[in-house]
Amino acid sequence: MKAVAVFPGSRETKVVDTEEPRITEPDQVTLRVLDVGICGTDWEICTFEYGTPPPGDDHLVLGHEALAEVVTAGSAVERFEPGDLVVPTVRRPCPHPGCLACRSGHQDYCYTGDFSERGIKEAHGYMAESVVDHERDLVLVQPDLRDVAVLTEPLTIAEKALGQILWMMRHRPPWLDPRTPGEERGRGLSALVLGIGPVGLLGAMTMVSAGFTTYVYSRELPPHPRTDLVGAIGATYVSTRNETFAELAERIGNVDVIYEAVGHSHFALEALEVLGTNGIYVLTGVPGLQAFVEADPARLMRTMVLKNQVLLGTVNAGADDFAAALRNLDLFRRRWPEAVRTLIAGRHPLERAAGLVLGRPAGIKTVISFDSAGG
């Protein structure tokens, strides 16, 4: 079969033929990827930044955003069958007995570090055409998702820092008026998104969907299909070069959550000044080296004590959150079923993904298809 493989020894990325993968325990499944997204990760390891293979091989497959299809199924499948829909998780937890997250399926709070992801760290991806996969880390998909479940592991950052936002604004009153229906947790509070790409846009689109008043902060400047898909789902625009960070808070008042977005130590530095009183701070990108940024640790410090803020690292997502996030799928396609259709840039063959992931991305997710209803 074909796949995509990046090869750190030799700096190369390329399609590969690889022997097809068999199931070789019970409760595995085959699976005929359908969809597979590129995203900032995948440039990383194409460009050597990280990235490890399996341990005895010289290339990663990559890929970890993926829907795919159930061929067959193992004697002990219980809750699949073929043609079921599926995506699967990304992070395999580590072998020691003594990490209690690993141990309870939490993998996504690993202690250790000795995790695997596929496609990203020492086990192969889902660019390829067809892989095998176990029952426990597989998410069903309605059929009438087909389309867009492709979205669902970048949602599922924004799905795993609303849940932790959620559960501490339970435990940090006076946050929560318990007269609030529950599909609207964040009525009354304000959110502040960083940046405007694809987990930039999933997460405004989160936050309006729980209630919060949501503005979105970047550098284009409109009109750009990527700020017209903000005005359509109901948050506000504002562009760095038309506002500063002090102008936008004056304009918010109270900043509850700022939800980062970016991967740029500056600008998220920059953002935590205008946090506001008890407000949470959510941080999900992961920035290279950048250039020394200047700062007042002891004045950032003394803030956070004074005005209760929260600081909070989200990394990685459990099945939890992408059963969260497929729900939230369903509710976006129905709610902006322009603006979803919109955040799928376009479907390519698998011929052109070495070339897509390190070109500059012409839209907002790119998608390699294997699907020859794939366009």
Second form
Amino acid sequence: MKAVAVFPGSRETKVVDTEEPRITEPDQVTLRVLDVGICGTDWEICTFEYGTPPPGDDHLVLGHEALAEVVTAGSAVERFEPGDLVVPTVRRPCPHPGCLACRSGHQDYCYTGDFSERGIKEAHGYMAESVVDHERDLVLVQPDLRDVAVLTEPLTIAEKALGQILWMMRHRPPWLDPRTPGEERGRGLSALVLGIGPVGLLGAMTMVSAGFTTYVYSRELPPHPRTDLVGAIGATYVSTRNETFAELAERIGNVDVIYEAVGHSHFALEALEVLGTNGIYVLTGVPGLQAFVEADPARLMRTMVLKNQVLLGTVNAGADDFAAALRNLDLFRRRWPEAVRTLIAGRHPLERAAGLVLGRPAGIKTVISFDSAGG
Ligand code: BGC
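Having seen the form predicted on its own, can you show the form predicted together with ligand BGC?
Below: every chain and molecule of the assembly, starting with the one above.
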């Protein structure tokens, strides 16, 4: 079968012919891959700044944002049958008995760092015609989400973050949660999303649907397809070229939540200056090496203490976040059908993968498709 693999030794990314994986345990399924999204992490892997092949292998099969179809199910598989659509989670647990996070199925909180991640760290990914996974690592997708379910994995980042934001709002200042369950819990609060890549846009959709008055701040100057999309979902777009952080903060008032989705450390640090009183700052980017900057840690510390601020790093994601992402995707595509459609810039054959990953294509989410029926 064909797969797209990265060879750190020879510094190449290419299509390889490799053996089809087979089920070796009764709770595994064979999957036919349908769609795989490309993201900034893939770019970092293909530029050899990040990522590690499985032990003993000279290459890593790329791809961690996948949608696939079950082809065969092992004898102990209970939840899936051939024909089902599934999205795989990315992280697999570490082997250490003492890691309570991994031992309880929450490997996104792994203590040891010895987890693996499909398509990223020590485990092959999904940019291959066929893959094998354990039933426990898969989430069922309803058939009518076929066209958009490839967005599930990047959306889990926002889902996991939102879950923690709402938890903190319930348990921090009591007046932040006067609403009855079921109501939009962010109503009356502001959220500032940094960046209009797929993670930022999906984050903005998540914040808007949770009721936050949402602003998106990035470099691009409108009119631009991405800035149009921000308007279409009921958020406000502001370009860094038109307003400084300070001007933006003045317009917003108290900035209750900042959701960083740029991975640019200097910009992220600058934004901390405008986080409001009792605010929560969520960092989602995994930047490569960037130039050193001077900071004023005393001022930073003083502000964070005196304003009761939270700085939260979050790496996606657990099975619950995947399930929540699928529920929200369904909601988003009913509420903003055109916007969700335009999130997927195009579907391309795997032969184009290396060029697309390295070329940073202009569209929003670029997808490698193994199935002509899906395009
Ligand atoms: C992936 C996550 C992964 C992270 C760090 C992100 O691009 O979406 O699943 O944990 O990279 O490797």
